[in-house]
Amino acid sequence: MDLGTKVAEVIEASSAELMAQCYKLDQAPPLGSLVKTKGGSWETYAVVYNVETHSLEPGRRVVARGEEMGTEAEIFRANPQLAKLLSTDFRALVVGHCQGNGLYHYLPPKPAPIYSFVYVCQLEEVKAFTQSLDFLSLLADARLPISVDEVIAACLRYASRAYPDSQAFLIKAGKELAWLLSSDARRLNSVLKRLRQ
């Protein structure tokens, strides 16, 4: 199966998530997509849920730069080192592994080795992790900075277009948080209002 678009290397990683540093400034891939990297004698699949640029020297900030300037792309010309001394990162939630011929919808054995590439999976290879939506529970139980429920839509509307039935599919996954979150009703409605597309 084709590896994707190599977009990053692993910086951090854990069990449950991983850090990736993206080889260009804001090519990050968007909220909710299936990324994977190999390790080992596993591939791990994630899904992103924070994406951040930021300066790469700690406690040095940015600064705007642009007040002279027509368009956000003069501000690059004209500042060329800028490239270099800016980072676009993203942090994705481990939600299963691929060891041999077998898909499983939970943590692999160990984690991401640093400075593995990650790749932003194929929709066909999306379409085939997501037969099961097993995952689910990993992305509704997690702790996260941000609110879990932006990342769970946006990790279904993201996965839909890898079906011919967007619709059928959103349809399934709307079944599935039903039974996942059926002890709490606002949370299950506020999710299920945000796959619409």
Second form
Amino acid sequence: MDLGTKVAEVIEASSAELMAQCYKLDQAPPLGSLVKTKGGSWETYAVVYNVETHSLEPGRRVVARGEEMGTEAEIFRANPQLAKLLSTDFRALVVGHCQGNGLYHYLPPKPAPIYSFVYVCQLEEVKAFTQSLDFLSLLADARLPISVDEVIAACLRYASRAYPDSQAFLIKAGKELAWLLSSDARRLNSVLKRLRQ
Amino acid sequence: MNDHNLDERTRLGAIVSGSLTRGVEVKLDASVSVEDMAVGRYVAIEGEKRRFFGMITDVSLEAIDSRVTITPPDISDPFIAQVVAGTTTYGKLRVLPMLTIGSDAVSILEGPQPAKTVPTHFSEVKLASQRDVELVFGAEDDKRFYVGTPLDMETKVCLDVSEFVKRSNGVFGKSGTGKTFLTCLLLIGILQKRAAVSLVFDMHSEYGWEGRNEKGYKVKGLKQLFPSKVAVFTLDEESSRWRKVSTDFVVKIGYDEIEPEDIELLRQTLNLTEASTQAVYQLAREFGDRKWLEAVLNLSEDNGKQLISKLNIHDSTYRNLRRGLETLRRFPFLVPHASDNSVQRILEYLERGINVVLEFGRFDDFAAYILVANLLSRRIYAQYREKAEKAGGADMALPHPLVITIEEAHRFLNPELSAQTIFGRIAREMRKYNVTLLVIDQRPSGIDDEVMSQLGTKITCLLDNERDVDSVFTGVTGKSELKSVLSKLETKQQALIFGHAVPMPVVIKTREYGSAESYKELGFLEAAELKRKAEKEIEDLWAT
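Let's see the other form, the form predicted in complex with the partner chain, since the form predicted alone is already up.
So here's everything in the complex, that chain up top.
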């Protein structure tokens, strides 16, 4: 399968999630998108759940610079060093892996290797991966610093673009969520409302 | 999903729980709407080792979590409505498994058997296919008669008429639910399959020549459809003449044929006291069994007084009795001496295999009906019994089965009378002598429980009185489930059949009766057509 667009590199990895640094400032894959990384004999799939842009040096805070400028782009033109001093990172939750010809919607045996390249999955690959929605349970049960429901909704909205009949996909996914969140009607309602496009 | 998209291969859902006695529960798939389901419909369940055949007895709405019912999802949004259908909220069916069809060769030969277990968890449930229904109810042949179609299906449901006539049967239903036409169909079935001969006590004169449907249109009776196989006897010649009915015999009953037991049966109808009916026996002893009625009716006032003082009968009792007997005297079909023996005539016809319908004409009150039906049946019973016993002794074939049809059966078969009337006896024991009853009633709760439990096949149209419904299901397994099916029948042209003649309870849309098309299906040819057929046969004869 085509590897897709290379956007980042793994800089922190665990069995359940990975953190990657983008090659370009503010060029992170969108929230909820499916990314993958190759390591050993398998490819790890992960869903982006948090994107962050910050100063590379922990001691140096980013300060406002554009008071005299007409546009935001002028700030970077006037301070070309900024692109090297700042970094865009994202965190992604591991939702499955591919080994040989098999696609598995559970965690891979090892975390993604450090420095492995991160690619944004192409739509065909997103479609292939979301044929089974078993990965939703990994997402639904995750404890994240941001709202899991937001991530689930963003992921499904993103994946629905891979389908000619996106509504049918969303209904199928919605039903899967209805099972997963059967004990929490309020939460289900809030996710379903976020699935509308 | 629309109903017309629900074909027989449609998966409805899966078994989730249940038991054999209460029925199994089926969780409906999201794609199937509860609104397309109906109690009384058949489903096939693909068990692990065998197929099950069952009937939907209840449909319910369920929610995965009770909180959903308190804070319902926003189903004004079509997306959310689609998602929650079948997941958070879903439909559930209760299905009573009734028959099993094994997959091995022996089971296939044996055919469907009563279900003694339930299918495993999550067995797939589908609507029964036409083939399944055919397998269960059989196709029309020389024993089976097509009585109707299952709900929402085109397949024929056939009644095993030869089994049907082996026991007494009942047709029940509120007034106006189509009991008469249903009975007509059953009588035609018995006639066509030559399973038995029928004697019909036709209280309202609607089976023999012609009846009227609810809209007032005329509907052909048995004699019009099968002139060579049906004879119409009448009690009221004048009424038959007015209605242009060609009758075969006018029934007259002599006073000498009325026995004290007959008067006892009429106690309620004639409003007689207990003492009056006892007085009848005294009078019969005094004058003799065959002469007492004529003698009492001819008594002058003085002679009467002498008699009662002689027999020690109280004056008020005598008056009560006289008044009752005077009611009988007003029936023109009762004559001091009947010139012809009506019972013998009826038997002659029955022996020739001709079905007899006795019209009551204007005498459609209970006194006449109970008196005549009971009197004639008692004689016929005696003859049949004698024949059957002789046949038994000589190792000969039993007489051709006889089915006696009575209406308003609760008047004969209520707990007080059923032990005394001949009908109670027939219902209980006459199976041995090849005589059975077809009872038609709108108040089955009035019929003795013992008689009800002896009925082989019960065919019931809509009943809504709780007591009537209970009595129909006396001694039936799956009673409460069938009750829910019965209470949901439509008021017309629908009936629930259960008992001996069908392998499992079935709700049918009764076969059409009354249109030209329906007569044709029953084998009736209009005069013009009959002539054409005869001409063609003659032509064919000459051509060869």
